[in-house]
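So this first bit is one chain, no partners, the form predicted alone, shown in structure tokens.
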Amino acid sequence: MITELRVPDVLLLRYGELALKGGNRASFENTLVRNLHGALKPLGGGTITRRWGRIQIQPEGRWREAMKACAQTFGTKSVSPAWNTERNLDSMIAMGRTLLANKLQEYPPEARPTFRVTVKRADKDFPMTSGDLAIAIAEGMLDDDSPVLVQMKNPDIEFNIDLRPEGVFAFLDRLPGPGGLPVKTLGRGLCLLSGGIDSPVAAWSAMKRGLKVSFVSFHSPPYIGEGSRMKIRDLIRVLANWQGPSELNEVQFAEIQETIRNGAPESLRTILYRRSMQRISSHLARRSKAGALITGENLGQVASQTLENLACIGAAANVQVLRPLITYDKEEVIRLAKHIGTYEVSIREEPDCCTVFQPRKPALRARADECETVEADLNLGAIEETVVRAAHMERIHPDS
């Protein structure tokens, strides 16, 4: 039996939700292709071809890294390394035996993994039905001494034949992608990134719905040190693996916090910090043509996130505010953070600026009119204009 297997001829990429876009489908597919070119560029690029229901990718070397990069591209449902074979039963059986022999090397000798053959027949001119062809391939691949057990439901190993007008493709493995919509198909958003667990997951969730996400962070020297700044950048490097190079706007926030500490009721400090962040972020969003702010706020998780406080904070923004995690519990967010790759960075012990001058007993039901009166007395608008003009923007690249 042949066990030497050449490099895959192509990566087969499947998409899910894009197929439901009707007359806009081509536009979504074209954006996905552009994003895939961007993901492959650091690896040497490759040839990408749109087919009906599939995208075929021929990377320039490093195919394993290329497959991983494609699987981290929003809009991708799954990716498979695939081998071309001839349009006849004998060739399909021979390829199946080779692929199966290589796959079995991953199992101990005494193992009896379960197995099935699946055929997708987009080429209706082929003389056999999908079911008949799957049976014929399985009978040709297996004999009485085969170390696999046939099982039709949830097998350990699945040999796939994708029979299409442009060729016949054989594969075993599927690397799942994130699904969703390609980044940039729905515009731009600006995420208020705190350094905790929640806001990076909120940013990732917005990317999944087609937004290109840039970031704003608030830094308060000398109360918060350089470790906090580096943590923010490390989080964005991880998130950039999912959407490509990403912009960070850094805002110096200490003067605003000192002004609030010196002149506002203590119980309102956190609410006033967050309202000021909303106004500053709204200015930066308009400057970068972002149509929404994105936050990691979660209903009831902390004192500032009561229904009344969220309404009071959101009222300070003059662009729409998206809260992707509003109903999530903490365990759900942590699971996502681990999947995305941000969790280990988020749990590094570094304070964020909202811990500066934290009130002993924060207000649970702040009112917007009450906050507006305090803000007018403190002349926060003038200070905010200054910090917006001084905001520093940098471009951060993926960490891989």
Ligand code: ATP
Given for the second form:
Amino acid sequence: MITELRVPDVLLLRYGELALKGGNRASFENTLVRNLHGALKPLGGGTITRRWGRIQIQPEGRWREAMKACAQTFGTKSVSPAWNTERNLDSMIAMGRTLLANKLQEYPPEARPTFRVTVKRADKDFPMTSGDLAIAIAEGMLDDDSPVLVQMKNPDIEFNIDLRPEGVFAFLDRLPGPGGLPVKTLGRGLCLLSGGIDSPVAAWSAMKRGLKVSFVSFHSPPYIGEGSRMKIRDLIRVLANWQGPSELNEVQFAEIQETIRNGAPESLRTILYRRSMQRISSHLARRSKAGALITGENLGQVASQTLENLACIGAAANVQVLRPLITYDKEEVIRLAKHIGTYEVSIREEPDCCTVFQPRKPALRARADECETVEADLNLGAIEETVVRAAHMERIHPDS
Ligand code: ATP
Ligand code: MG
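Which structure goes with the form predicted in complex with the ligand, now that we have seen the form predicted alone?
Next comes the full complex, this chain leading.
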């Protein structure tokens, strides 16, 4: 008979504290706890306590959703739903049986999954060693008819007992988190977000290294329609699942593109668009106190992504430019985009403003000095100031 499993008493959250030293560690932990509160807030909040290098969470709302939100919070290594048991062998065995019986429902009746018991003992007052206790629990849980095979290495099912001063915790599952550093521990970045596959993955990679990411999107009505605007917002909603509510700056880009089309050599158009995006984004970055621009640029993914062109584009920025995907293969980026949840949105066919008045033969080795001369002739700086002033800012919330 299967005993009905009650709701878990607590979610145990592990984080990668090993690499951290001194003051970094306190800021990592405080920021992680703050971010977890933020992730739980739309789900009804919860109590979060930090104990002995672990975080314990008691969500107010539905625990499965809370666990998923915690597992999408950067800095989290893994999360386990855990149950309290009493500090004696019989209670641990009873809890183990209930958890195992429930777990076996996920397997077909003829399956023989492998199994082990693991005991961790932070509470050295307990009268048995970890090894002896694990054997005693396994013996108490299993008999000749048990549908599991004991296997110490990489078992399918692992019953864990954590003996701690504040209680005894029993759990089976570990939901992996993204690792990395909690968002905001390293400040803020501004991501140039197109509707493509790359830039959302670049934004996510920067979040994973501890940046809170704001976004800027360049939009060119009437050449580009509403579908592209919706797509950008849908992408940010998915990314907000990972970092919380996010800021989008929308910049009207058509006048700049028209000016470039009317007055610049055709082969330089795309490069000049990109350089203008860098200058405008640098202004916006300073305004929102972002220490870096983030782009989805990649070396050699398309013919025009040469070292010379990347340097020529980057030279127009006066904030440092991070290109997290610079050496990635397209397959790696696609795999990440699927994991993040942006892939399905990115492949929706909507044009990007860079395709407006696209040159037939784009320059492959543009030079910054050559671009600067053209830009001065066109008086681009003045138009850029106007569009920066008119940039529209909005806050976008997670979609789940
Ligand atoms: P993506 O998949 O991000 O579109 P991509 O490989 O197609 O990247 P490009 O189209 O050459 O590369 O764009 C390079 C980068 O320029 C993008 O990753 C993005 O950071 C930025 N970018 C391009 N178009 C826009 C836009 N309309 N708004 C904001 N940023 C843009
Ligand atoms: Mg693109």
